[in-house]
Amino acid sequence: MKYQELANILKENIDDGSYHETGKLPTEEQLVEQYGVSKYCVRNAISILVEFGLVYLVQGSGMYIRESKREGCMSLRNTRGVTAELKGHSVKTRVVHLEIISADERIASRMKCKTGTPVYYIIRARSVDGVPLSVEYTYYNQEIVPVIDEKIAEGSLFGYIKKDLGLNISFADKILRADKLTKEAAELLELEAGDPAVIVEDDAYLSNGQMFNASVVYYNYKTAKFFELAEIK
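Put the chain from that sequence into structure form on its own, the form predicted on its own.
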C-alpha cells in the first residue's frame, strides 16, 4: 500500500467518525500492524493529513483529530454532498429538470470532454428541515455515470456514484463567489430576484483523474453556512 492510499483510508475513517470516541488516531505502531505497512508509509500518510489540517500532533501524547464539523455547516473541503454533510437533518430534493444533452463547446470545455459527449443536465432544488437551501445546475458525463433517472436524482447522487456504481470520488476544484440571484433561482429559493447569493462552482473528479461532474450551486444567503479548516504558519 502506498502512503497516499493509506492517507485516503484514514481520511475516510475520520470523515465517517470512526475515531470520534477517542478523538485521536491509533498509534503509529497500531497503524503499522493494522494495515501491514511500514513506519515510513504511516509517517508520510500522517504528514498528508497534517498538511490538510485534519490532524495535529502532540508530542508524547498522540495524533489528535481536528474538529472538522460545525453544526449546520457544510465543509468546503469535502466532496460528500449535502445529504452526507448534514446528517441528522431532513434533506429533501426536488428534481426541477433532467435531460440528456450533447455537450457543446462551452460545456465540453468545462467538463473536459469531447464536443458531442452525452451529459446529464440536472436542475435540483434542495431544502433542509423544510427551508430552501440551494439550487443546483449540474452536469454529469454519461460515459462515466451511465444511468441517472428522477428517482436517483432525488437522492444523494454522490452516494449513488460511490455505493451503487462503485466509483471512487477523489477530489474537487471549487470556486466560492457572491452574486445576485437569477429570477429562476430566486423563485426556487423563495427569495427575490436580485437578492444576494453565495455561489459555489464545483468540478468533481474520480481517483483516476476523470472529471465526471460540473455544477453551479446557488445557496440561500439566509440559511447556508460553510466551514473550512485553516492552518496558521
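One more: the block was the form predicted on its own; return the form predicted together with the DNA.
The text that comes after this line covers the one chain and nothing more.
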C-alpha cells in the first residue's frame, strides 16, 4: 500500500523536525509531486496521520502539525496490546488463574454462545516497571481458540490468535467506567478494597462476526491513564 508507506515517511519527517520551521506539511500538490503518487494516496496517508493525532487539517489553509501529550498513556482505540503501547518499559504478565469451564447462562449470554460451550477463564495481572498496572478477567471461546496454556497466556493472546492460529481479529466494543475495587482485585493491584479503578469491558470479534473473547480489566488508578483524540464537527 503506497499510502501506508507514505504515511510512515511523513511520520518520520514530522519526528525528525523536517517541518518544524513552518509548522505545517507541504501542500497536497507538493506531496503528489515529491513522492510521485496520486492525490488519493496523499489524502489517505494524511488521514492516517490525522487519526494518530499528529496533524490537523484546515480547509483552504494547510495541514498543521499537532503535538499531543499521549506520553505514558494508553490508547483505547488502537488495540495493539499493552506491551507495544508502553514500549521502553518493562511490561510483565503473570497468569494468576487458567481453567476451562462450561459456560453457564450468564457467561453464554455474555459470550454470545450456547450454554455448555467450553470456555477458557483466565485471570492475568500486569505490571509496568514493577508497579501493578491491571488485573484482567477474561473468557475465550474454546471452540474458536482450542488451546491456551500458561506460556501462551503470559504473552500476547491476540498475537497468538492472529499469528499462530491465523484467525482474523476485526474489532472490539469497549465500555469504560469507574468503580470500587473488589478485595481480590485490590490485592493483585497492591491497593485497598474500595479504592477507585478504571474498568474496561471488552468484547472482541473475528472478521466473520463471531465473538471470541470477553474481558473485564481493572486498572490501577495511580498509574493508568488513557488518551483519546476527539474531532469536533
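Positions refer to the first chain, counted from 1. The term rigid core refers to the maximal set of C-alpha atoms that superpose within 1.5 Å between the two forms. Since the model is a prediction, treat every value here as computed from it, not as a measurement.
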Superposing on the rigid core, I want to see if residue 10 changes position between the two forms - specifically a Cα shift of 2 Å or more. yes
Please state whether residue 55 has a C-alpha shift of 2 Å or more between the two forms, with the rigid core used for the fit. yes
Taking the rigid core as reference, does the Cα of residue 179 move 2 Å or more between the two forms? no
